[in-house]
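In the form predicted alone, a lone chain appears below as structure tokens.
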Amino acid sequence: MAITVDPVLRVQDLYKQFGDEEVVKGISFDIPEGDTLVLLGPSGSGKSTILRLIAGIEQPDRGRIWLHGRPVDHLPARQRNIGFIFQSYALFPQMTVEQNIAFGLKIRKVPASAIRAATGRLLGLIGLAEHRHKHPSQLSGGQQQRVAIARALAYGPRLLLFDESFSALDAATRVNLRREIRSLLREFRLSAMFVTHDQEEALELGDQIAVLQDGMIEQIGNPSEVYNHPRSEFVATFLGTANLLLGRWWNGEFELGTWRLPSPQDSLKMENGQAVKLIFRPEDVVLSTHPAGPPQTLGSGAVESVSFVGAYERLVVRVNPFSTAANLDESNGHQAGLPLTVTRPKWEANRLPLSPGARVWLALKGYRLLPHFVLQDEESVERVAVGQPRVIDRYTNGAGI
């Protein structure tokens, strides 16, 4: 017989409003033993309440909250023992480090001597045990954030929340930071949740991601199921960069002019003629100087522009579904058709080096389709798709905007 273990965190339909806004709206998830759980999505889309209502500081007006198979949003935040990193770390600037760490353990009236081993061993574990005489002000940002981290796990919490903890640090240190903070939850086994809108760290630190939108979960999964399978238009342009294309769907096929794409296999089943999205990612693009690659071909285009990224190049490439070739309008010097942005790694791009003007094909190794819901005052498929293609970028210098 299967023994069922009670997950760390249990939330279930929870609900917040503050005067006439309804910020959180059934909002219901699990987070199991040594799990982490990130909350992405823009401003206002009610992660950090979530994680207010979850720590105490906030009461549901619906829903409950269960730690360990316990109910908890009836217990004040002190009884609930949730450790609470906050974006500004608020530490005591009067205390010196080792004061800050030991503060939870003393106001817990935890003997003086069990304080003194507790946090030798976490000033050994975040490395700033010859810092421990200092005040925060002699600090980095990121020392900072560690004393704060230090602090919280001294008393040994159930779960650890993070409300935007790396956004004030500076690309570097960030990056660092969330590795070491990985590392240390994967040795206590502790579970956390971080609230954030930086895409980068959501897919490096969450074993699930929940992205946000006006108070309630688009989608909730492993970084790879959210990234590669979004099920909706705004989980796919918020977690990453996003081509769109506006076409219809006919006899189990994507159609845009002359294009013919073959539904993947986990697609919804649509009516004929209805509108639909054809959604994929800049990497999912293959570039070649002849018809060749994965079946599904698009047809050929011209390269509009050419940038170096880092790790990575990235193209527009105007095509013209509605031609066998991209055409140029001369009245105003620029390519008729589509803009897709394409990435590259710097591998193949110095193994083809492309340049604007440069006539290549495309085909795709990957693509998502979704329905479209037609507004009232929208025009024909057609004229949409040419006239308003989209590509969607939330990736801007490793964060989402």
Given for the second form:
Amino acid sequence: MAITVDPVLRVQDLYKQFGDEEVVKGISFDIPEGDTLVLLGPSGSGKSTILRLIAGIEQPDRGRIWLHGRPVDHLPARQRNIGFIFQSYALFPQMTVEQNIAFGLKIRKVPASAIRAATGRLLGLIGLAEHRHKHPSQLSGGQQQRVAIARALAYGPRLLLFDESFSALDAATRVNLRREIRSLLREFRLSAMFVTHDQEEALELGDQIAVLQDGMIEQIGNPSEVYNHPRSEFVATFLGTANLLLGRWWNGEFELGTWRLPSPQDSLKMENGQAVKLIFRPEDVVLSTHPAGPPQTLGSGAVESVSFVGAYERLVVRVNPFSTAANLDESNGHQAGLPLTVTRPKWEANRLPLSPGARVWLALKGYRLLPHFVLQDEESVERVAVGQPRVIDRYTNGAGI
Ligand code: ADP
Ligand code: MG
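Pass me the form predicted together with ligand ADP as well; I've looked at the form predicted alone already.
Every component of the complex follows; first up is the chain already shown.
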């Protein structure tokens, strides 16, 4: 017999307006028991507002919220049993670590002995037992955030909401704290929602990722779905780096200059001549020093720069779909053509060392095609890499190369 378990949180068709500005526009999702959801989106996209609606700090104009199958629309924040962890640690500066953690229990009139037991256990859990008598100002950022988490856990919430809770921490602390929280959530079978604009954080913390733009969910799914099958340019470039080239659809193929790539998606149906975007990840480009075989080749290009980013090598390779390989050579200098971002793991970089100026052939392990609804000049090309300022190179065949 199938047992259906209510999701920890169900949000249905949530709307919120401030003045004339509609900030949340029809948000719906479920968080199953023990799962995490990451809301990923740029600043101002409505992430914090959604968390505040769920916590009961703000009231929605429309839509409904259920916790464990119970509608909570009329429950005040304190009765929703949700832990909220803010970006600024929001600890009480005049209270010790211990008093901060105990605060939520005190105002809930929990007996002193039970408060002592809970506080002791939480101090151990966050590894701050020996700092129990310190004040927040005597702690590092990471330690303060641990106290904030312990304080939120003190009254036994089943759902934790983290609003950019790691963004003020240095990179190493952020990564460590993230891992600790992940194992804490698993251990206690707690559900959580994380709000972030950091893609790495989203991929690491989310069982589901919802990419938010302008108060709406552009795409929701598990990290691999959203990363490997982005449904829009915004999703592709906001979650990870993507190379983006604009071409045309001809008879089931992406066409740009001399390049032809078959559509990887059977379901994609477009009109001949329609503008279409080719999207591929830096790690999906295979470089070789000899011409690669069809069908997924992109011809050859010139290595412009090589750098190491942690365990990966990142290269910028200039390609020119409008020119034969010979012409690219003649272009002397590395400004000609389109810059593509390519990453390779260290072992691959060691197997085939490449330095600036090297000629390479490119093939794609994976790519997506997306319709491009704004019509452009046939040869106009754009390329976007996120993580850096948004770079758009646009040129017309024969001009500027
Ligand atoms: P995010 O967390 O994604 O950066 P927010 O939810 O904080 O976005 O804000 C979304 C939009 O709503 C912003 O334009 C912000 O100025 C506006 N906003 C948020 N809270 C209020 C409020 N209490 N009153 C008026 N406008 C608000
Ligand atoms: Mg915010």
